[in-house]
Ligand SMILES: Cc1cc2nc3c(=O)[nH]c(=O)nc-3n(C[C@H](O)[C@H](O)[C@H](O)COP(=O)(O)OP(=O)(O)OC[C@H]3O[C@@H](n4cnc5c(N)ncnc54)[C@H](O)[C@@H]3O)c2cc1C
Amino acid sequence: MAKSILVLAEQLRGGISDITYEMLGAGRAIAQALGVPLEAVLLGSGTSQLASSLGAADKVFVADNPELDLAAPETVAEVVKTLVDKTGADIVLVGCTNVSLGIGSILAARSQMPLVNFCRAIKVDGGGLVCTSQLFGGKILSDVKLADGRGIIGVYPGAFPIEQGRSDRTPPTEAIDVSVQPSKIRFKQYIEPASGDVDITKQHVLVAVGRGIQTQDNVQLAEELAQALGGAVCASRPVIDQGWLPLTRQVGKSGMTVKPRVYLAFGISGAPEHWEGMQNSQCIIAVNTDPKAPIFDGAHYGAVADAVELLPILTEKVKMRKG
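Coordinates of the preceding sequence alone, form predicted alone:
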């Protein structure tokens, strides 16, 4: 039986990341089911002023130290292990993001606790936990049982509702003084994406294009449909590698994770790397000339057709419906 749950809060460029609220929401549900406290730890400079937004936690530990700003995974893992030893936390939630990836495995090794990575669901089973972990970009879901309720859980972004982890309550905080060991890896600079481009993670409608768009000139067909629908255009990696769209429009494991209301995929095969970045879309509509394309396995609707031929037809139909 777990004694307490600890969430490693993630902050980037002076703000709390969405994954933190996802983990707080998931952690709160587990904590209530087990009857244990939910605590959070916040690392980095100026973090004391951010702690007030973590009201879903019963308590927030704050290590306000500039040496912990985007620190190396082994540095963060050592600080969290110290806190785990102090509080007796049996369950630690860590985000599977570019910022936090790698921390969970190091923490698991140093604390001698099991690790379940890329977790998409968590449920209490008696005194233990059953975590659903996605493998191979979501093609396989595996249930892993932490029988004694102890373990490090890497939470997959977008798996849990953000709203459940938000609270207007101001949590009690405790400042912790930690020694930071020098690391061979050091953060030097955050490179901003090109300014002036749309943020595809905030769009309700996305028109995505892949190899099946054939040429750069045909990207304009997708732009016209996106404009008619009030959305934006994004792409799979092959289109980005060709330079047809900027890197900020890439969806997938090496790009952005999106979850719009409608995701239209034109000429995208549905490789695991791309599927991982858009699988949480509310409605997925796929168009591909190959009836055996993997994208059809997960799409809600599909059409075996040429994307270049179908795009202008759909655009015209949308314009007619909108009057």
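Structure of the form predicted together with the named molecule (previous: the form predicted alone):
A lone chain is what you will see next.
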């Protein structure tokens, strides 16, 4: 029989990350079904105040300590492990975000709890849980059973609604004593995003290219369409990583969040990390050779076509229509 569920709340620069509310919402649903309390742990400076926004939890453990801001993953994992040992929590939710990635794996390697990574859905099944994980860039889902209901769950950002984790209630808090060991990893400073290039967050039209564009030369085809439309070119991560476009053009989890009137996606599969950055575009038009590409699930319009072939034709037609 499960004892409690623990959410590792995430904060960055004094703000609670969305993933925290997503996990609280997901955790609340399981807690209800299992009839167990939902607890959260929040680490870092100013967290005694920040904890008041985590009212979806029955209780929040707080370590208000500046040494825990961006502490090494092993330090955070150790705090969580100590807490799990103390409270007997059998389910731990950790975000699969850039900030928190790795903590769940360390916890799993150090404890007897298994980790189910990249989880998008959680269902109570008897006394256990079934977690649905998204693998292979969103092409495959796997249902994983935690038969005894014990485990660490790595929660994919964007998979659970934020609203369900918000609450006006002020949760009871308990300060936990954490003695932070000197770490071999020390946070020094923030490096702000580079500016100077086109600001893709300010464009009405974005022509986005993904790995399906295949070559650097083909990116020029997208550039021509963007010019015809009076917009700009942006890209998914693999294109940026190839150096075909500057980092300022990256859309997604580690890149920019954009909300243009039209987002044209060429050769982008629609991985959750990309989706995160463009889902609020007013109109999404996707072009992909794979009729089953996940991008079609969220796009408004789609075409199953070769981006490289379609781009020049489209550019011509746009020019003609504009006269």
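Since this is a predicted model, take the numbers as computed values, not measurements. Rigid core here is just the name for the largest C-alpha set that superposes within 1.5 Å across the two forms. Positions refer to the first chain, counted from 1.
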Could you tell me whether the Cα atom of G302 shifts by at least 2 Å between these two forms after core superposition? yes
Verify the C-alpha shift of I30 between these two forms: is it 2 Å or more after superposing the core? no
Taking the rigid core as reference, does D148 move its C-alpha 2 Å or further between these two forms? no
What is the magnitude, in angstrom, of the C-alpha shift at C283 between these two forms when the rigid core serves as the superposition reference? 7.3
